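Just the one chain here, the form predicted alone, laid out as structure tokens.
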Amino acid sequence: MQLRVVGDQPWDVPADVLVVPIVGQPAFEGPLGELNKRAGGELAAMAAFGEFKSDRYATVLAASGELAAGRVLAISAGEPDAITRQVIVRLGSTVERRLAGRTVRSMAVWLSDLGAHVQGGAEAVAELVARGVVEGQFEPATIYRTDYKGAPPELDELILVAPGANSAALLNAAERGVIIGEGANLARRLDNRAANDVTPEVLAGEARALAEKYGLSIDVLDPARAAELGMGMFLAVGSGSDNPPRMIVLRSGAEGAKDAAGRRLALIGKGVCFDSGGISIKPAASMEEMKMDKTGACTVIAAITTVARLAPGTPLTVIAPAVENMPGSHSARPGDIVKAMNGKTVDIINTDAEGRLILGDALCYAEKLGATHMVDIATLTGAVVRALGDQMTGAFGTPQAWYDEVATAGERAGERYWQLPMIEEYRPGLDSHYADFTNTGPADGGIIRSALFLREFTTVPWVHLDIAGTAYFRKKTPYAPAGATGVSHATLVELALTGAIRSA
């Protein structure tokens, strides 16, 4: 795809549509009034008839009379005080979303004022609608489909419409917002799909390929690498598989350096294939959702790759480990013991409590690399979805300045966060008679005790995101289809590119 940042007037843009952000109630004066004036009336016409709604992302596409454009689609942004980052990365996908089906080669986004309601101002709003619109791109349909013919429009070019602005640096921010919102449908596409399609072995496979491609340094532990290191939680999730558990680790820059900011990020994703719960077994329903269980790993791959591409050479680690949680004659069993690399014993009362299993591995594993900072992200817990919903992801972190500079991100990413305390009078939950602890304990306060189980095997600035409820969307909204939603692959990418090391 093509991009470009004109300086024209809107309605001086060629392009199959041009895309008109809507800012509260539309008032036909200045630039909205001299545009609605060149499209024959159409757009006050259609807000007298009642087409016109203030509900942010509601779409209306009108004839565009003597504009240079062959459509308008009009999006309403909703209230100016409600504007946000996430507001403008939705609005770019939602419109891609709302041509689906349409013959669409060009699209034209006039950037209108937006830019006064986000900081970061023009290059921050053509950076995010950049990213939208490549983000909306994605179909999960597509991916198994060759006849499905309801996806957006694959644009040839892609204008951002900004009269008076800096061109060139708005071009610089479009740029990587399609780079970023590409990083992201990388890590959709990889988890949404099937558990026959990938196993713990083609998902290493998959890393293999992207490391080749951009320039990364891998390595994939096999169980009796896994077994030498005392990787005991990790190996015992993946034994009842006929799909061996891999440990995949991918490296940019030296080895052994750090970062700008001094630090030796390690990122660490779960990554189970497919979770049927092992011997503690999940019900049927939905059960198909847990291809998805693989989301953190998909998001972690990617985040590097992307990264890679913006800034080359950043020291940065990320760890997935892959496995599949089945049950069979090898299966772990409630009320196994295990050791995990650290040494500390593990009671394991819940086989379907594993994605912690093997973080917790994980975990230790990055420190040995040199880890000196790690995010694991993971679909954790049910109980984050039923306290948050799929809008906004839970989050864990000591010591506190960690988890400012990881939520910081988060905002510049235009993603959510909410974090949750680490109660100290939770952990006795997590007392074992035979080992140093469970994986599991009461329900009450199962987030708390998830990120608790965690903390065991971190000693470095650690930040927990349980993104379980926020991973993929059960049904479509205007700016998604239903299927994985790439988050928080934006807020690694920037947290990791707070220590590109700038070349002189």
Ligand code: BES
The other form holds:
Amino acid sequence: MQLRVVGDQPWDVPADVLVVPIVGQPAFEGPLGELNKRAGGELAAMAAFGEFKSDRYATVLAASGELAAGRVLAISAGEPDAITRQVIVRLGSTVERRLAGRTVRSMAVWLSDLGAHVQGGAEAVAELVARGVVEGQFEPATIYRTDYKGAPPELDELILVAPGANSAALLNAAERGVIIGEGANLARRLDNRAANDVTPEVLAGEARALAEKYGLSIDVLDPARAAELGMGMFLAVGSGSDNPPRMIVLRSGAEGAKDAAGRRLALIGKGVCFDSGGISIKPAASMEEMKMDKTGACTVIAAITTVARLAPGTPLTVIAPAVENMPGSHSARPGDIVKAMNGKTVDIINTDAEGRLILGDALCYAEKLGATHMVDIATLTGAVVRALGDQMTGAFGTPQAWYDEVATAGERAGERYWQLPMIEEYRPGLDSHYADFTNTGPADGGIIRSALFLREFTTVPWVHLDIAGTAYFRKKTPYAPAGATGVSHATLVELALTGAIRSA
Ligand code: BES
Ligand code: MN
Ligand code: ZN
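I have the form predicted alone already, so could you send the form predicted together with this ligand?
Below is the entire complex, every chain and molecule, led by the chain shown above.
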């Protein structure tokens, strides 16, 4: 897809479709008034008809009168006060998805005065819209089919229309947005793939191919090496499947180097290629979703490739423990006692609380490799889905200053996080008669305990993102299909880029 930024007035830009954002209930004055006049009054007529009173992301496709573009696609951006960076990304995704199945080669998006609503102004809007359009192109229905007709159009050209702006700066920003969007889609595509397709070994193979393509170093630990390193929790979860576990390690930057922010950052992603629950087996309903229990792994693998594209050489480590959680004669049983890499003993009272087990060993290994700052990302608990739903990721971290840095990256990325507390009084809920602690406890406050468990395997600044609710949509929205959302990819990229050695 070719990107262009033009300083022409929107009515003069030739394209198959011209996208016009409608903020609030506009008066159709100024440039929007002029555009409306040249479109034969169509926009104002639609507004009077009530088309833009409905929700944000409502769209109307109309004839274009005397405009140079073939069609007008007006989209409601909602009330001005509610416009956020996320809304701008989603405006881009929505218009792209709205054109699914249509013949569209070139789409022009008038940035209008959206820049007045977000930090970074028009440049930020260029980046976020471009990222949104790319994310809008993602269609899981094409992963296993070649004849699907309803996919969003593959554009030859995306034109950002910004009269009077610095087009070079906007183009740069938009290119960054495209690369971040492509990274999110890479994560989503891997994530949506089925468990009979993407085993831990296949995921490691995908990581290998990406490492080669983007000049990353890679190390994949097999069970024998994991055993030498004492990763008893990771091995216990992986033991139930004929598809053996793999600890995938990707790195960029010079060996041992700190990044420009003085950190050795490690991103750790839960890679459960299928979570049946193991011997503590899950109910049948919705179990098929558990092929996406590898979202964290897909996200961190994609994130390091995106960082390599935007700022090659940035010191960064990614660890993705990949397993299948299956019942079988070699599975861990409830009550099994295992030893973690840091020597702590764990009483596995529920084999379905497997994510924290593989992450615990991965966090220890990240520190062994020299990590000074860590973020783990995981579809960890059903409780976070109930508490926050699919729009807000639950997050924990310590110390607070490190949490705040991650949260700031999240704001730049246009993603939503809600910090949850690590309540010390709930720690005894993990007490075990036999081991240092159990892997789960009473249901009440269980989400807090999931973080307290992970904390046992960290000694450096650490943040935990529970994306069980936000990793994938169960129903489609105007801005995304059902399936993997790519959530937190942009946040992790922004976080890593604060340590870019060269500017990005
Ligand atoms: N992968 C699940 C969490 C999950 C649930 C992700 C729903 C996405 C949607 C995780 O491994 C799990 O099974 N968690 C259990 C933990 C419990 C046994 C302590 C849960 O939350 O029910
Ligand atoms: Mn589970
Ligand atoms: Zn799981």
